[in-house]
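Presented as structure tokens, the chain that follows is alone, the form predicted alone.
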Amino acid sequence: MTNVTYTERAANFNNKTARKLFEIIEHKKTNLALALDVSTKQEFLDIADKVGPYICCLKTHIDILIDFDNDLIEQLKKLQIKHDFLIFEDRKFADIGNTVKNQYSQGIYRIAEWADIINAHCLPGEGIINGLKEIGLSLNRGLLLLAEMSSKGNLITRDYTNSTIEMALNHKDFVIGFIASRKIPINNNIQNDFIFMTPGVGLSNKEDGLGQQYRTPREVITESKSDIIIVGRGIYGSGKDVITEAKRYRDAGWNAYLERLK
């Protein structure tokens, strides 16, 4: 499945929300997830209308802001219909079920009145995906369950791995697809298709003292199979010109998609 389109593959999603975002990929020809980790409302907003014409999907970790209010939203929304794009809360909600629902319905963030996308760790087991679920399923949202992690030194084993895809394959109405560091082989069954997004991209650096570790866009889209790059400070750090550097990643994860299609 490695040679088909982005167009190709969202046919054989019956969730609404996966298959508006290969749709977005193909339409706006990029692959780029912005992974926007500011504190403030001003500077999260202005880059994300500078960059939103480059990227497939805005990832957020909204408790990270500082001034956080209603308003933000509101402007947040606005420029998703303005650029094109979807919004991915990075929650990673790793909790029992109904205390999961809570957190994703309620609270002073209601992130499922808003996000398109979220993501869980399966350490709690199934009930995480069923509480979740409850809430997302009705709203046509998507969920992306943590299979692997690109920090050195973090605890995922394969055993794990393996057991957060046998939840997924119970899920397909809800669960759309994996954070990982590639595309995982899970059989030749193209009903079976998910989507992989790989955190941990860059350009230039390898390490970023914290344990993060960088892969290029080549390494994750041609040669690890992955479906979209997810970068941050590679974008917006040290001063940096956020739509050169977002141009530049999105060429690049684009260019090696095509690379990959031959």
Second form
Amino acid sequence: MTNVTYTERAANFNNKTARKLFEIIEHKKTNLALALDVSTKQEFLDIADKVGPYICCLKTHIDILIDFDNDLIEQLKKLQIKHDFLIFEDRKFADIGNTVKNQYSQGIYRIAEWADIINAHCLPGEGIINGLKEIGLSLNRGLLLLAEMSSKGNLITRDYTNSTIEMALNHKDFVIGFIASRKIPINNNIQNDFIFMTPGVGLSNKEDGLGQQYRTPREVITESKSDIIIVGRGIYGSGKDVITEAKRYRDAGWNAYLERLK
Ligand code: BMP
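Can I have the other form now, the form predicted together with 6-hydroxyuridine-5'-phosphate, not the form predicted alone?
First the chain shown before, then all remaining chains and molecules of the complex.
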């Protein structure tokens, strides 16, 4: 089944963050997530404010910012309320359970306090999910697992992807979905119980010279049946007006979804 609406999908989840994400998508009519990988607080907040109305989710790499401070988080939370989007810290945890638990809740970033969604590689085994869950579950947070990657030559195999899905099935209360290039089929349409978010999306470029590979919103949403497009430099990297570019990707993503529903 590929013609299920976002609203219908929300009912498949007990996790509050997952339900909220689908609600926002349907309400704002956008399946666009912004990957805001800029290096100064001012640029970060400026773009987040401008693009906020057109996105369902703001994806951060908080450790890229050269002038990170607690005020940035306060300002970001205000923008989140103003524009209604979820915050996804793309930390890609990849260590033993005890370590990731500390990385998630401690340190200068205190990610658990402000990120609705985080992600992790399953390479270390299921303990990584258990560690993150000890912090995140009671806060109603959601975890995405990296089932596939967009970069050329990545080492993820089909078996690795399948094992990642197996781990997700054991933690459906906390694992809300996957980073993947497509909606990965799982027996009995269980894939509808997970959110699929896809990076490596661009309307102008096919690659970035450092291994990133771009596909269009139509390829990702209509053909590969993913739920959400993640776009970074396509929006803020061309020197063009970020609002115009955000609307262009929002429209492309939403039209691709409507086309799939037909
Ligand atoms: P851009 O659209 O500028 O290429 O950014 C893509 C974003 O998605 C980056 O923040 C990157 O870290 C992330 N990403 C990716 O590109 N491929 C993956 O497989 C997983 C990612 O998280």
